[in-house]
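As a starting point, one isolated chain is supplied in structure tokens, in the form predicted on its own.
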Amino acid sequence: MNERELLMIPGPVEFDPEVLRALGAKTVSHVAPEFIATFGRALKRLREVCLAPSAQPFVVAGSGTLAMEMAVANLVEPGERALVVNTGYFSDRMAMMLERYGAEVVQVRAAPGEAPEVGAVEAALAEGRFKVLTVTHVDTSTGVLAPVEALVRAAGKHGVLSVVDGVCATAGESFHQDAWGADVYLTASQKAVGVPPGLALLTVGPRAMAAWRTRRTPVRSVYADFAEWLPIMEAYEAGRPSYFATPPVNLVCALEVSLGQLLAEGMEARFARHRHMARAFRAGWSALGLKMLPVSASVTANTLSAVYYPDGVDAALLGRVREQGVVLAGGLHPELKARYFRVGHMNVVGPGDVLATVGAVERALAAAGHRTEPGAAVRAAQAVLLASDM
């Protein structure tokens, strides 16, 4: 095995050296002036990276799914509908989590792989009286791409909250929060967001605050109530000190550092680049004869791949790969786990990169007695990241 491993997982990803450096400084007060323009600064660039000028953000201590809980627990009260645009595991997480908190949940579904039809959920929409729509941008499981602009356009034609779960999207797949109208966006750090495990972020447009607001009922989870964490919010992004929970002192100070270098990259050059680094990948697999779980472009994500083990081959490539000293993930819907493998390509992911994963999986594969033309799949990853049309 070797020492120096590349981990090509949908998460956690590879991060910036400098980001790295903030990471590990000498933590500071997390009310010491620095820390709080810091802290400020961050707040800023989330709302410049989801391109939510008039979203309230929020960073809290937490996972993902915190973020996904923070979302339900403040907009949904008992007895409230909501629609679940369902792609995969993680839209069955929400699911659980919204009738946990006393929602009556409808689910539009599709099979592992597909993405609802946009006119099956408009359809849903128009039964009427429901409080929120939630959908998985792309689901992590699945490696599926929603057609969420569709989505949330939709749900506000029919004036529903539209809550979209970013976590394996936010800064790697085209999203433009107030152009659309997505009311809530919710991510968390480790993935194209570009920083270690350990930050819930959520950028909450003005519907979803005004009908966290008017509430009938208190939210259940202190933990996860807006009202205990928008003064901190609203304080550190005005210089000011201010306590709830102790903040994450130094995943603070490096989401800063990373959302910084994210708006240098700039928003629709970063997309770009996770589009062609997808291509790369997914000429690459073609090469090899491998098919990938979802079962169209239009609905395959630029921040993963998902793709099939060839017949012959099982969970033991996995291994083998990373003998190659490139670390893969194996599956995770419940209905084909042990038939697929997946590959992250996010955040700092580059052509050196593409070419060593893509090169690894070959060998793997040739080792596993899958025999395809040798070369082959570096070469069509090589000529699409040669192409000038990113």
Ligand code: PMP
Contents of the next structure:
Amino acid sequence: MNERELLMIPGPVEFDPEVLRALGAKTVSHVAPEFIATFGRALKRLREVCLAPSAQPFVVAGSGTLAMEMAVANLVEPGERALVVNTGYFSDRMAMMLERYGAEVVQVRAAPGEAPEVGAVEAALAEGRFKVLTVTHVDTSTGVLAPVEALVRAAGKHGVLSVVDGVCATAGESFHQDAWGADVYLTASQKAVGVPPGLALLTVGPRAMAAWRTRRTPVRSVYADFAEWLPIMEAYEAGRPSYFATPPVNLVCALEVSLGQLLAEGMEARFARHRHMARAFRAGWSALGLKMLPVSASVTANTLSAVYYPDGVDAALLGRVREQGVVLAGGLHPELKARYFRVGHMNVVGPGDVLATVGAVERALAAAGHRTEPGAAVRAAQAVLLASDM
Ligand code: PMP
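Having seen the form predicted on its own, could you now give me the structure of the form predicted in complex with this ligand?
Whole complex next, starting from this chain.
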């Protein structure tokens, strides 16, 4: 492994050294007073990061897929209806899970690279009888940013619970859970939250907690059941020891550090930095003559770029970029995956990373025979970085 290699995939991402030191520190007991205090602070901070003062936070060992499954397992009962706003690979996964838990699933789909029209979702909601609406905030397979605020407000208007998959968005894309009325925000540690993989994170609002409390049937999964985790989260926040399943002590310590850093930066400043870096990347891609998969700026994520290979270039480009010291990801959307690559720009991403990555892609493209004016892409990205309108 080359430790100077820059990891620019859509998760896991580059992490702050202080966070990694917390991960590598001596493991303490999960009921030690200092760990209880750390876990309690991490829970409070998660609420602040999601701008969700009224929500119940959950921090559980697992990946983002477990966070999805916890939302589904606790909120949906067999025979209930769920509306999936489908923007790609991870929305498909959500629909599959909902079906597995017995929901009747209706989907509003968009073509790859597009976000569904809010009007089409509202028309589906008006048909009625939905228990939940799910939406992927940023679909990592396409780089599409969904119009989440409008969608969760529409769900709220129809008395439908909204579940937002923020795995590729939380702490990178603007999100105001309480102000927008989103019922569940779920995410994982390894992207803009800034902690190595291994934590499923959820903030569950009061309406969703009430829906869980008034279930007619037991939750089918023991490990995913809020009934097991709620007393544990409440105990840690209240400073009391408690046990259901051993918490990933070091990851929770790392989370507490990372969330502290996020809040010190400030959520609005953090969202603005992600927007600024994304704009610089887009300027770079455009100067390289590369087209992005999202069809318009308004549906383009700020946390990653999904970029088509130019004619005559294929996935072998990624090996050439790696030779230049930067690790990128291939395509993921089943219909298009051989035709594009993905660049994650989350968490500690800064101007140096943008310039290094755009420069590495330019050199790799040149090696693959796709020549552009030397330095033009780096210049275009730099011009955006120098502009003061963050
Ligand atoms: N949802 C989205 C939007 C994702 O990007 C991912 C992971 N890339 C997941 C869910 C699943 O998360 P995990 O891989 O941590 O299980």
